[in-house]
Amino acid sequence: MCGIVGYVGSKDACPFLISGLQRLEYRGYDSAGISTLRPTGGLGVTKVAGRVADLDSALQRQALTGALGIGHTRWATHGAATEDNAHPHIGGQGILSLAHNGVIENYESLKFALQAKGYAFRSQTDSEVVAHLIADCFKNAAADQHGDGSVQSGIEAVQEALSQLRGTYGLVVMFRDYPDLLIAARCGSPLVVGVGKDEQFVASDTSPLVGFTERIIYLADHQLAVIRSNNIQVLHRDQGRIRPDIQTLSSQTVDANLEGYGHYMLKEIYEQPESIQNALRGRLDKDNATAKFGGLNLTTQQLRGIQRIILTGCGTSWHSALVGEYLIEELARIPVEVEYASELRYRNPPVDHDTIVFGITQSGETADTLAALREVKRKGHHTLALCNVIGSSIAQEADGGVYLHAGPEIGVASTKAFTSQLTVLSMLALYFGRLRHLSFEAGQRIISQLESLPSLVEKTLECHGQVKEIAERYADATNFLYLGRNYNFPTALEGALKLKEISYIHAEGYPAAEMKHGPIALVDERTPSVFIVPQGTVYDKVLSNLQEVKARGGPVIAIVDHDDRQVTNLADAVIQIPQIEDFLQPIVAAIPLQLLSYEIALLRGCDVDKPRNLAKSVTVE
């Protein structure tokens, strides 16, 4: 997982490369580097073990110039986060520079063969193997063409090297002897080419291109782009040269301005009234008491014939799928199974012909989810996606789907994407319900409740002051338990994940009733239990579970309705939220849990937006 940028044109490349890496840093921030072709000749490289800000400081001390350049920010897979392992990597005796995202599964055998030929390796990465392999293929291609050194030798070298790779890659290559050439290629890892006037750009996603160009080309798997300052050619492994599909860059752009917020995560928490409104906009059909979607690409008759739904995702998206299971089964009476995408791709579950599979993903690039959908699609089943990023790999490869319209989410810990996913899943449950047994009156009630969501989330944010006080009391705890039932069991899982992600505190989520079957052994005076206990069908049951924890001396933090006096008198601390129907409680209850993890992380001195060992877009297995 990493971020890649590239530039070819007439201007100094470094300003774009640094700006692009800053926008891509959420994809990886263990190390960073830039390589340019110097005006005097030869490849210059500056790399650091650390953040893009450290790279920028290094470049301030010793500038790199040149109108051809590539950059990279890394999330370590093979080899620790060191300067030697940072990209870009040099191939051969300085004949090329390469930045790579992905995992090369056969790198060890390739490395052994290259070492036997005399190639010396400085890193532990699989990526340096690719750089030397291309250099070796280039030497052979140039020899076959009697040493004419044409650009075609570089193209053929990359093509030959790629044919030997097994695994995934998004890569960009620049050659020492070709001052007007970048070569980009992808297989399983995203790359976008930005089309300019007498200059061209490459990036892992569209965010670095904003403000530089409005025209883009999404590379597909097994495509290779030959990029010159005034020309772009796209080649396919099997089809040869193809006509590139130039698209307009979406208006959904990255706003790098924190607008007064201390972190992107906090900004995105406070954007949720707007992001939920955007998810709802134009999708509620009051006349027919249902929801409507334009991209499912199935007829009403086909949708009515669905007998089973599989929801798959990873991390936060898997938690939203669990809520979706409750929603769809209750409102539409369709059996739903939730699968980890990382497991589904390697299983061979029986899937009937009248089953559809939804992949849920914020980035649209999650490698496990993409592979799971491909496997299901290969077997002839219809695939749909719930996705936030227009033009992403999953959005393009699924048979249909629904965009979240949450806007860019920069903070690694997902917040507004989660509540937008739940909002869309609620509408899907309404839609499928109305195709079946759900009455017109019930549909109208659900629509009314959905319409109230943005204002209720706005009101929920008023709990921030309560959350700060609670965070100060419990920031030194080393373990947390998160407990809920029914719709709020997945909410408990999500709350625990948020705390783990950004504060590095061990936390576990459980169905509250399961405590007495083992986890209650963890309860002591140093372990806070966060109970999600708003009014609803299981309120009395959760209250009993709360009392079991209190009886054993465990401190209790409770998420309660505003007018709840019973729990308020029992709990050590309460966070109040507006009252709402059971099936929408996870959306509202998630807000204080997000704020709690944020405030505790701040008090512990953690980097909220860039937590250790994590990256936003998980593009490797």
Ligand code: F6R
Given for the second form:
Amino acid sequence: MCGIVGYVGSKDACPFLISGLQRLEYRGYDSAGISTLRPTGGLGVTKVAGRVADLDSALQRQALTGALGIGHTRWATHGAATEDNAHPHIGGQGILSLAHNGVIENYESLKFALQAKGYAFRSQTDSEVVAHLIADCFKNAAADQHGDGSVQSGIEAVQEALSQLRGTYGLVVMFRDYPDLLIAARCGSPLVVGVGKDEQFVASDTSPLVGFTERIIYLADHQLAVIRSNNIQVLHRDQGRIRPDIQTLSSQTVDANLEGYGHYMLKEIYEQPESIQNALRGRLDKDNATAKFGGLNLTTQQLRGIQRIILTGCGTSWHSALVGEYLIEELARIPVEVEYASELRYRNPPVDHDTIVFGITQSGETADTLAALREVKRKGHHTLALCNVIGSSIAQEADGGVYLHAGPEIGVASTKAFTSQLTVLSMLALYFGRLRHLSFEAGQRIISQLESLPSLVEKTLECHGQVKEIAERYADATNFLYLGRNYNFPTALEGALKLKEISYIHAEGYPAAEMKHGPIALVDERTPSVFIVPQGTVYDKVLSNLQEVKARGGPVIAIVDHDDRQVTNLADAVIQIPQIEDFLQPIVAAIPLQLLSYEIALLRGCDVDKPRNLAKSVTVE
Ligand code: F6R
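How about the form predicted together with the named molecule, since we already have the form predicted on its own?
Next comes the full complex, and the chain you just saw is listed first.
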């Protein structure tokens, strides 16, 4: 959450900083700022309460030059989205600039102590406390053995300040007196250093670095990078200087091009035939009627010994976990529990020895999921990540895992990552099933269904025009219900979440039968109910639930998988998707729900790719 960039070299820092912030804007976009060391000396800062585009306009009016600079795009935690609360923050009397991600838990006591020493605060943020704290430590460090002005005083000041912080941070600092020094430090909030030739870069993920360098260093927790234009040193809090592990930036680069689509969300919805194909690629083993995975890091014996699986994640990824529960229990007969990562971390459930824990996450940076996995790992359980972003924190920390290969997901509302997660979970269920009781024939049947997915999803996208018309009829509603059963109960939850987050319409997802235990009171002629009612084991039951809504005057939008006369006679609008077996229906049924939320959000004038209050990657707990 929040994006950080930094540059040290001989070129003007601003072009990299602005392009980096644009690429990081999906992490937070309520205010933005940059700071440079002016060629004439002194720190310049430009900040805006608004988007990176507003910052860019402000810089067009008044340029900030300098070959040392840092930038930040914010998702507010402490203090409203105002110019004063935007980063970078100045420490002391213009001694340093700082950009910070994360949450400082003891900021109030630190602030109190700094105020008592005369430091004046301009913002309500916890981050400004860090800036003044480093400035204070710098005064002390410079006053004793390093009063000669060597950069060592700056490094020690940062180290001393960090030792006083409780909470999480990814931060970058530059000093007025050190034109060739950036310090970056990490504890719980990701940072990557980009290694260049006579210039170096810092960013909170790899996206800003694409096109600038291919050599990167992922900082780990408690590491601090001392970055000069021709040299990088990495220091660990406990181990001192360590040799940095320079990696090559993966080819999974940010495709910042909308390719003619109006929004990333729409582009990503339309990419799903391909992203699903990429999730399947190389993983289906027809000879043995199973799936194969390279990175689980468990022996076949260990895999056969698994007695229980915990699936954890947040938001859309948690919905995938719910589908995963149905899939794995049905196909592999292994008991599965689904936990919100934010609850799993603090709930401390008893976890038996033969339990493995999967963290499901698009970004691989979600703080709650990372913390939950760390907690179960600490207790000795094998942790696996089902993750999209290569090299992300969760991908690195888990004991093994599976990448989605969905490509960058830029739209804040998750779409293609969801269907890729479900595709991978289906293959995992097949794999676990085939290690146990699932027959060869059943395995073959599942493989052929999986193989048909990309073309079926392609076909499903043809419903877009029809969905658009339906959106026009219902865009003014203030409440929606989404109802489905069995595999399509999580689909209903996901449909409701999509609508809520990008169109700001209140929507609830429910198991269709559960509706009569309370939510049915919401049904009236102004509250549309979206029923997911394809053929399958619960078809008749869902049809009855649909009739219950119609009997109370509620408008019904139905998603069916054939020319369904029964449903068409009852529903006010019908969307037809292709037929597929129950366990893969959520992948196909999600498509019209994604399109419906997209079209409604557009009609309501909402910012589809950057909905209010949200951020793509939630790196605070
Ligand atoms: C919804 C959405 C969020 C994320 C959630 C977890 O469209 O995008 O609910 O699913 O914040 O994010 P990841 O999957 O990155 O851990």
